[in-house]
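Presented as structure tokens, the chain that follows is alone, the form predicted on its own.
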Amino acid sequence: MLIRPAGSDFRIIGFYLGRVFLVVAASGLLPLAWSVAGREWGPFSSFLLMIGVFGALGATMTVVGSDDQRLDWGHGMVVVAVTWLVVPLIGAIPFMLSGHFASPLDAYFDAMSGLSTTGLALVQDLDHLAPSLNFWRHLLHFLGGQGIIIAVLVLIAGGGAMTLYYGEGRDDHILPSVQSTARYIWTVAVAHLVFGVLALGIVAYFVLGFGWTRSLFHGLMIFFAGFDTGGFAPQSTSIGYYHSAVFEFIVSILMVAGAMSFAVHYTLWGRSRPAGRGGERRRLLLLKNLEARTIIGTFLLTLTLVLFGLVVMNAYGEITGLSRQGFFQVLSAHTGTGFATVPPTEMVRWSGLAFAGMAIAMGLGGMASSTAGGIKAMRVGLTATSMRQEIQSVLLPHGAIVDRSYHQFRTKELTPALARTVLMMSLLYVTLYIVGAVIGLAYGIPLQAALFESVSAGANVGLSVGVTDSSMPVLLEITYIIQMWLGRLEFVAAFAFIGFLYSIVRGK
């Protein structure tokens, strides 16, 4: 029986939501300043309105709310779920007023796509979008990828904050406290920001011939979308706009960095992981980790499928073009980034093994506790390990002991409960992909295109074969919005929120 929430439950949820809104209001000062510097007075007024709404809501909810009660698991999940619904709604105000969207729903779609680090877009005439609005689109990637909740934890969150951290689909407890873990995540992000913007800016300036302001602008935008595996780009032709192998190489580094878990970053940066064994160093070879071996294996598998499929199709006449285009698209798909060097009109012709490889890569996604979406390599590896162990238990003689362990920074036990949970989450993602494809089919979209677009939305990838545009049916657009929301939260926080709403109506 569900218990109807009391007034104290609403106050604690409102208090932490207010903190989130204040953080986003502060973030809105950045595009506001950008619009002032560029004398973009139309966007300036819309950013001012957005900041005012966030600030008023945040201040009111913080004052009316209360933090006397500890933030428990249910409260934290509701805060995270509502955050990912309301922040895009208010954050879409500058888009709604820009004249670059056919409807308010289209503007909300792009804001949700930005915050969920998906990258599907309905913006019209992107090439002439005001720089400050383009900056806000990409800053949403950064807020969603690093996590608004992470920012709250770093700055102002108190007790019970771990539930907010878990609500975002993160479970890597890198350092002793969640706040120190959150600070480390932001440290990694800032370090990559400096590297990414400088590297991309230098290439844009010296190789592409951009001016220095334009070079830094493109470097910053592509960093936001690359490291946070988002996929927005300042130009409508995505990474294909730059026509530079060097530029694509740096972008590939950022995509891989974004798809790696922050625990892997912690290990690669030469740190010890003190959690669990009193400060014992755990700088192990990453190839021993189940997750690392899984993602390398699935990437090579999907890359092979795509390249072989393109050869069969005779899509590219030269091996250089074949390998370059195939490698970048598969890496973009598998890391959940959504950048492309080929237009949707060309990708829609990828069929057979090429299509299968891209769809599988998108559906699987990156590592757990990263900015990537999808099923995640950890779950794929655990599912495969569980199946192997079950087969061994059947084939081995009666009474033989089957090794139920796996290695992820240390030796762990793959319990039946863990195996069931992993399988359930994987099936939820597959179901999400299928439901979106079925709705696309209902509108007469070909099966291959409907499945591709559904997986892209549900796995928060952002690659498109042309289905996502301002003329698509409203129900299909809402379906993709829900898929992006569910995929980003990895279902748990969303289900908790639905249960909370049900308890308000039917609780005792």
Contents of the next structure:
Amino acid sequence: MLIRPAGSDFRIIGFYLGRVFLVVAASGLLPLAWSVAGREWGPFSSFLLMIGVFGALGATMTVVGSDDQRLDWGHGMVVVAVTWLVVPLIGAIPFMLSGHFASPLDAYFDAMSGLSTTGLALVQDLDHLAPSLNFWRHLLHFLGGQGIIIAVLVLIAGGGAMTLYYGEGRDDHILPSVQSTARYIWTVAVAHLVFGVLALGIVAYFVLGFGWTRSLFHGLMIFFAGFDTGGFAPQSTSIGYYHSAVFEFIVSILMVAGAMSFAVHYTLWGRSRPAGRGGERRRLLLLKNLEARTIIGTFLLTLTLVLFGLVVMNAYGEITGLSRQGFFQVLSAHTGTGFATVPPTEMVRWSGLAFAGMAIAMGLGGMASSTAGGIKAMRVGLTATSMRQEIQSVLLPHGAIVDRSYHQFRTKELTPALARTVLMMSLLYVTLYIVGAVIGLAYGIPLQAALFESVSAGANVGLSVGVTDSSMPVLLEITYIIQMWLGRLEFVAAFAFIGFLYSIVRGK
Amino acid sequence: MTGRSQNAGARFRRDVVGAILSFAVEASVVLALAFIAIVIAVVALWVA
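And the form predicted in complex with its partner chain, for comparison with the form predicted on its own?
Then the entire complex follows, led off by the chain already shown.
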């Protein structure tokens, strides 16, 4: 029997939602300041309106709500799910008023795409968008990628930190408290911000011949979108705009860093103590890590498919163009970033094999607890390990003991319950991809394109073969919005929210 | 200098070294994968 939520449930959910909105209102001051510096008075007034709405809503909910009871699992999940629906809605106000979107739904689509670090875009005439609005688009990537909830945990942590943390699809618990873990995640981000913006800015200035301010602007935007595996770019031709192998190399480093779990970052930074036996350090143990091995294996597999596919269709006749375009596109797809050096009109002509390689790379995604989306390498590795163990148990003599261990920072046991959970989550992602593709097919979109775009939305990648367009059917647009939302929250918080709504109606 | 500020300084230095090492590893991974991409491209063109 479902229990109808009591007033106290709404009050605690409202209280934490209010806090989140206040943090987002504060972050809105950054593009506001940018618009003042650039004397962009149109965007300035729209940012002011957005901050006002976030601030008023946040203050009201914090005052009316109450934190006199502990935030339990269900409350936290509802807070996270509603946050990820409402923040893009209010955050889309500057987009709606900019005149660069055909409809309010298109503006919401872009805001959801930004926050969920997807990168599919419906903005029109991007090359002439005001810099402060472009900054806000990319800042949404940063807020979403680093986690709004993480920001709340760092700034104004409350008693229910753990449930909020898990609700955003994170399960790394690398430091004793969730707050210290959250602070560490932001430390890693800030270090990469300094490195990324400087490196990209220097290349833009010295190699591409941009001015200093333009170099830093592009460096900052591409950092936000690269490290948070988002995929927005300040120019409509994405990374292809820069025509620079060095620039692509630095962007590739940021994409790899963004797709790595924070536990791996933690180990690479050398914060972990020596592992013990023989003084072997944890950095070396990364080589045995199931997730790291899996993602390298699937990357090489999909890269091989794409490169052979491109050769079959004779897309590039020489090694440099073939390896450079193929490598960058597969890396962008597998890390869930969505940067492109190949325009959609060209990618749609790629052969079936290259298309399949790209779709698989997008669908699999990066590491767990990273900013990447998709099924995640950890689940793929555990599924493969589980299958291997099942085959072993069939082939070995009756009564033989099958080794059910795997290595992920330490040796762990792959229990049947864990295997079931992993398979269920993987199946949910595959279902999500198929549903989006079927709806695309219903609108007459060819199978390859419908599947490609659906996987791109559901896995929060952002690569497009041209289906995502301001003239796309409304139902398909809403489908992609829901896919981005579900994919980013890894289903759990979304399902909890749907259950909460159902209990309001049918509960007793 | 207090013990706490000494600890913070040491921690900051350790984090800076860790971050640089981390960037180096990330760059090495990209270079290694790019090299493998070139090898696969050569094989693919040769096979075709």
